[in-house]
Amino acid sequence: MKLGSDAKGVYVIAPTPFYPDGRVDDESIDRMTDFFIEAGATGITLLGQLGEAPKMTLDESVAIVRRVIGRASLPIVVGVSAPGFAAMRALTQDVMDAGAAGVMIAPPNTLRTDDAIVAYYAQASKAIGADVPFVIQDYPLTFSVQMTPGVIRRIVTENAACVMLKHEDWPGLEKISQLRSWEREGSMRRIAILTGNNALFLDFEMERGADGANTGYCFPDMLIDVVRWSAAGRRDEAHDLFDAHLPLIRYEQQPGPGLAVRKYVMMRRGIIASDTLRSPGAKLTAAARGEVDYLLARLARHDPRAACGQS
């Protein structure tokens, strides 16, 4: 199961549980796994940004990896980025080798010009083998690296196994169109576009092309059903129900506190266990706490599935 350009739907990107001293959790891997499934996920993101990749082994990477596979008939696509590509490549072996249907590759933020970004992703493509699918992630908030369209462009056409754009820029809407027109037109070949970016412009994204979304969130239940209504021409209804969670969406994208704050609200969802993050991790204060359950007691108003563990 290769990932291919006509991805779509929704690909969620996993959080890694930890027990509280620091283990990975295999029991609310699973339980995780499950929930991902039976909410209707297209596929799972394993190792991205918020998934701590950085804290841990590779020998953990690859056994987090293989049991998901091992679990979910979905896509799995697997973060890879590195430093060098030697771990890169080694990453890429043993997932790949364990049933993966793809990697993600973040820019290093180093690259400073359009040629350094596009002779990167050639040379990335080289180093993991260039059958193996891969998604461009752009995310300039993080990488500090600006991907323009034309950019976008010029990977897709060097590289065949560059079969989706994990779009996350801020604003971005206009790039979304741009590379659809050039798909329309014949100067650009097509490829999948998923959003991420904590989905804080899901609805538009979907609206001006997008085929739906490859990020987290503490609800991944409420993305599947806004994609799938924004597909289905549904526009009022993804609308309001997107309306309704953006209050608690904008607090998770905190920079520093969100993925704390998406582990919390999946731990009182009873999805994990445990809404510990390997040090070095932010933890959550009493107060933002209180505010998180504020959040979700007003959207619980709306949104039944907020009503997680209240009395």
The other form holds:
There are 4 protein chains.
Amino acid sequence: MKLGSDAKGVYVIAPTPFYPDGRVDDESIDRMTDFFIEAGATGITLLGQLGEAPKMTLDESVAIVRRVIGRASLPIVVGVSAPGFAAMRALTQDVMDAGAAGVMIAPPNTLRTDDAIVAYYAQASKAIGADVPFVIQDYPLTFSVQMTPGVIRRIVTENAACVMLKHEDWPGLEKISQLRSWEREGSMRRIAILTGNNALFLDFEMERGADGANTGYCFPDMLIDVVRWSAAGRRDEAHDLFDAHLPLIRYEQQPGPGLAVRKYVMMRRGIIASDTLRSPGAKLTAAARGEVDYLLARLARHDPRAACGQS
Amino acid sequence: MKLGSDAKGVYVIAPTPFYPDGRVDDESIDRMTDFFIEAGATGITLLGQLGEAPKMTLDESVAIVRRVIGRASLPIVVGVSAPGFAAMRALTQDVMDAGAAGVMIAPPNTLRTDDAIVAYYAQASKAIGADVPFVIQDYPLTFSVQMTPGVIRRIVTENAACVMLKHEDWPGLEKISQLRSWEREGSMRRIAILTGNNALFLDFEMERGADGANTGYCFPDMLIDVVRWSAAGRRDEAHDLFDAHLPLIRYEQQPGPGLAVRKYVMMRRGIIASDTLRSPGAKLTAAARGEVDYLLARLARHDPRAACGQS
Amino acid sequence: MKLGSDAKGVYVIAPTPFYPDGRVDDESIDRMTDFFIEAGATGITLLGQLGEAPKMTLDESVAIVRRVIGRASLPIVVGVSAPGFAAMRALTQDVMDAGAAGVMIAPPNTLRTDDAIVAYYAQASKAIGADVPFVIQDYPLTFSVQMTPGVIRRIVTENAACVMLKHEDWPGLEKISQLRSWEREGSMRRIAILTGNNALFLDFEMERGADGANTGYCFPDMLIDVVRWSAAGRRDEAHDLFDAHLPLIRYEQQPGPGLAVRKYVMMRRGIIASDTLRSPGAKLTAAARGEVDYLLARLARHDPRAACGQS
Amino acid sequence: MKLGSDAKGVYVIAPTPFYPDGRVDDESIDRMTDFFIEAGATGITLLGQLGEAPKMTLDESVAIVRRVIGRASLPIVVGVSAPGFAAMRALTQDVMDAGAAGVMIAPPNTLRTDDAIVAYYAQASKAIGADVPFVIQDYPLTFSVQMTPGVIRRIVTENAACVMLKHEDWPGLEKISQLRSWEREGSMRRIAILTGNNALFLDFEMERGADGANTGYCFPDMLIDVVRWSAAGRRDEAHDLFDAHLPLIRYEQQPGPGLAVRKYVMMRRGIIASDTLRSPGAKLTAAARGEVDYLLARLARHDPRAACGQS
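Can you return the structure of this protein in the form predicted together with a further copy of the same chain rather than the form predicted alone?
Below, the chain from earlier opens the complete complex, with every other chain and molecule after it.
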């Protein structure tokens, strides 16, 4: 099951659950995987930016990938971004051998010119093997690398293995429209566009032509509803649900404490056992936890899934 | 009327209205000024990042400042950030002579170390005159300069003229708590903290200890309500109103198209006559305008002020 | 006398001489101007990065330009980089009216993509007037903007008024070869390429196809010799002189203290009266001054022009 | 043999020799190691920025470290910089077990504030073990992280395991003077300072108080002479030799092609068999190779070691 340019729906970005002492919590991985499947996820992305991959050894990383692949019959995409192609190639081989559907590659934050970005993806695809489907991660807020639509078109055109864009540019709505316009007029091969950035613009991204979401908001079940309803033309319903979640989406989208918020809510929802982050990682202050509790209580008036037990 | 560390409420960041041919629209400036006053603004900030100052000549800039000061009996703060101290000093003298209450200074985006940031503000205060009250603009998302709470404390301690922080760090809630904690324990002089970043976290910023808002969202009247209600302990009401606006706040907060959204809505509200931006400036696509119209229509169900005539 | 794409030789980047109390030193400006002319400069560039332009008022800047133009019959290029097009346009009009031959424009350090850089120069040329010849300043070390050869070709092709490249990329030798290769094969209009970066690679830049130097090293007379000899095919002589100066070139090329070194040596050479920098500016420590003195003493063994009186 | 704060002399930054087909060339590693020892190196640093570490697998990296340690009785320092502490810890354990004397840690290029830099080194030292001596790599030109002298003092004070500074800030002379001044007055523990940046300022760095060099210029034997002579007070001789090499030092210091120049010259000198870089890596053009040949020919007039066979 290889990732293709027909991917759609919600590929959930999975966090990595740890026990309070820092060990990987396999039981929570299983429960979380089951939760994603039951919620209707169409795929899962492991070891992304918010999967705490840099804090794990290669062995731990590969073990997690194997565990999730063994449990889920969904396509599993694995983040393999690395400072060098040797490490990227090694991890890619391990996870593709284990049954991954494809890999996701973020650009190193030192790339500056259009040509440098395009060259990087060509080298990366060659390094991991031209038969390995890959996802471009376009997240300038985090990586400081700006890809114009034209650069993405060049990468897509030059690399047959490029099948998906994890779109998280900001602002990014016109970028989706531009790419889809080029596809319609035949000047660019069609790829899957799934959006990230904690879903902060998912409501309109779907209407601009996105195929779904590829992010890790603590209510992936909400993302799945919004994507389905939006695809089905139930515009107002999609926006109503989305807007109810927006105060929390915004809160979780903060770089730094965001992942701690995500894990805290997933713990409160019973999806994972502990909200532990491996060091170094932001900790929620009591004030922040109180704010999240308040946001959940308010959200529960619109979405009963938010009425999870207090911590 | 000099700006003091007891400033609070909403200091509206004013856009600069232009005629469709690019000339400054004095009539709209007057109408906008009146609107801010009637809405209950406690101050107005001119020539900020979103006031299109770099597109105006010095003469135009000073004329606008004079015009607003002549009409409003509120304290007027003027952005004087410049690549050199000569230009900063010249503009400061002009606007203080014209009756401004103080100035706002953003750090040049080349500053890197704590010492360099602290030294910059000391030099700037000396250059403009130690008797001119100034506001620190702390907006790393735009200026790429990261100020820790400790750096802000050093600036406040070393410069008696520093009376206010325009807080727009992201994430920024803990920064407010830290500064207020230092003030309480006596290790830092108290300053006014008004928050920006298009009010994306105004709801919680007030609860963390902010004195108000210093931003330019297209519904400053809403900001004023939220600040008042929050200060009065009407927490749920403040959040209810804020949340109703959040989908649009988020949309307007996008760098680039954000200012075009702001002017478009203010035009629709009848506050300014045209949503023209001087070149170079982002233009709203038809799709974006449609999205803003849709957001306004949805907002109008909660806030009648959004039921403004269609464009 | 308009700047054209046939410019060559040495366009000296002039510092701005100040009296110890910070006032502009007109007498030193005259003496310095005469020195450049007598040394054989083919042009002079004023208000560049190291001309301390941001520390001067607009009036002071224009007065300096008028003074030098009134004294020299050489083409005078003026740096007009500014955070906004209004200020750029105003300064350009003033200096072109005063008789300048053209202007130099550096990119704002926030530009990231190829398209953004190309668009910026198109907007700038439109803002200042398509009849005003301009120089691209390509200095990524200072401006953090990376222009590929392809980007420069696009700017040259789209803007008839672009006549010169101030080349100071690092590494930059292959860039010269690439541009000259495109010119030869007819895919790019020929422009003048004069090199900067304190002449650190002038020896080889000339051999790669540069038309001369556009920098401010404290021995512009040496630059003139090297450019002439290199153009005349006297390779070893050019390198011998260049190499003798390289220890000092390298020392002066340091960002920060570099300008203080330049002014100190020009003072010791009797070209300007004082090595004062306007605040804020780096001051040479006693240790640094001693190092420069030592370098000059060593250089004097090869180049008698370095045997200037001790400070 | 643990690295201590009494380190001095020249710790050569070793490149990694490859066969033309990209395999690690063990024979060249041995020859190169022997060459460094015979030349009088006091230590060797492996897997630094220019050791192409990111292009090697962990197994290859560790094998190289073992090979050099097995051959040389000098202290071996290993670069262990990594995007996460898990990988850093794993590599550190492997190389310390193999007999390394210490490790070198560069800051991730996302660090911005003083506190963030200080916290990073504290976390890193804790991650690798407080008993592992480490070297701070202070190279803002490459890493975009600016450490003031005060930040270095904080790192030294807070981490007993910090024994050396690889100083390659630019400009950097005053930084050495400042640190040595603090050490003399007792406000900072003494550490070893060895300088890098391809030795571009080694002549004066020694005079400011550096203990030696920690860089990889293609004539490490020259660095060793300059360090010795400078330490012995033979100032003019040290400068004469240094100046003769400066044209080539400058040429090799270019980021990008620099490593290709280094390997090319080391191949011409017979130290390594091939100048191959693993992909992706800059290749020298024919023009560049000709320039290096010319520089070597000129250098050979002063230093017979440069009279190596033509390629």
